[in-house]
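The chain below stands alone and is given in structure tokens; this is the form predicted alone.
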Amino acid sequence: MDSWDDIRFFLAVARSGSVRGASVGLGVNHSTVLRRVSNLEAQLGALLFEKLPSGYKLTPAGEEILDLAISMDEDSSLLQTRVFARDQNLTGPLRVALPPSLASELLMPDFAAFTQLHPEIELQIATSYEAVNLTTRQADLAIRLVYDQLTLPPHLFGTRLQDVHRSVYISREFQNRILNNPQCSARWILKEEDGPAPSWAANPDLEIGGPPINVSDMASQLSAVRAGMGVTILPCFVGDLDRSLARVAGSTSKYYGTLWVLTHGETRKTKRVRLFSEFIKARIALYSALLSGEAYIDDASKGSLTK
């Protein structure tokens, strides 16, 4: 074979299922990918997909060297992980994944005191509620809020932090608008993945009325919750964090996930990344009360949220 590097491409087509997700995972264009499937295809002299309407199956070929290129791929990935772990520089390169209302609305200021500290380390953020793989070395390190400790890969090394709640949220403004008028309703604002709005969420002094409205991603339930649109629920060091929202009245808050640190067995051992392990694990730790929602204060005009 000319290149191995192809099983790469092979790989995220078949774990996709399609050209368009294994073109996103790997970072690359459409084109990039079908050409290097077919330069696959070419050395092994063999068709490994067929092009459904639902998207891209293995073919006979295809399912036979689906193990055998697994293999390789985690063996290249050990390689470069063994030798990744016996760089004890305080530089170079250092890839965190996290949740992205977690670097934005609460650690950004901790990453940026970091980097200050240590300005020889590349800090590289990756956000996004999707887990990523440590084992193949998708990032060094991962903040993950997890909702079931069972579901942890058991070859992963964890520290568990804090549990974090959440709450039901208002604007101020609409608020008050409630408050002036009885005649007025609110509406649920919902991520769509989340479903309905939960029983625990209800409140007997808060009326709702007409369908709720869905959102697709935080930031826009963010949005629709500041714009006054309706109600909604969100973590408690989302949501206790913004002056513009208030808790509604009698509402309680609701335990959501803990917060891990995870690395992988390796990646561990290399100086900069247990460097930032302890680093960011203190830094969490001074933010218990908010993100168990201990820390909030109903009324604004007492002073502002402790930490």
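Which structure goes with the form predicted together with the DNA, now that we have seen the form predicted alone?
Only one chain is given; partner chains and other molecules are left out.
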């Protein structure tokens, strides 16, 4: 075979199901993908895809070699990981993946502190809602908020850190307005991905009426609740830290998920990974009460909570 890259393109198309989809994933023009696939087909002397108007679908021949392409992909990923793992220099890159909310609302100052402490480490922060794939070395370390159960893929190591609670929040200004003017009613501000308001959030002291306001991300959600558009459910480490917000009177905090730090088996012994791992675990431990929702003091001076 005189081009392994053709197999890489084949795999991308097989995974995405379309040439165009593969092309964006690969970061190349779709005509390139087209040509490389037909090149591979010509070399093998077999049709690998059914060229449907709706996309590329694997033929039996394509199915048969898919697992080998996947195996090559895994090898190539592991290859990068191993080289990275060998690197015991403090100097060098370090990719950390975590959910956007944790980054922007809580840990960014700690990341800043870490870069000050170790300026020679080139910290790359990748925030995404989706769980980033450590196996393919999209990241060297991942901080995850796990909702259900954590099933660790092979070769991955996890440390369970901390339970995270959430509660129902409202703008203080808006709360006062409601108290003074009983006609004024609150509405739910819901993030689409979270679904409808859970039953535990219902509160006898506060009537919530009208259709919910839907937002797509936490930034909008925060803006909306700050602007006094209604009430919303937030992780306590977000809501409790925001001076303009208060928990809706009578609301309890509820278990939301558990924080984990994940590392790859090959890279976890690397100096940079170990260093960051220990650092961030220590920092998160400091937020223990905040994350679990036990740090909230009704009404009183919230300023003391900020670090």
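Being a predicted model, the structure only gives us computed values, none of them experimental. Throughout, rigid core stands for the largest set of C-alpha atoms superposing within 1.5 Å between the two forms. Numbering follows the first chain given and starts at 1.
Superposed on the core, the two forms barely differ at residue 247: its CA moves less than 2 Å between the two forms. The Cα position of residue 52 differs by 2 Å or more between the two forms after fitting on the rigid core.
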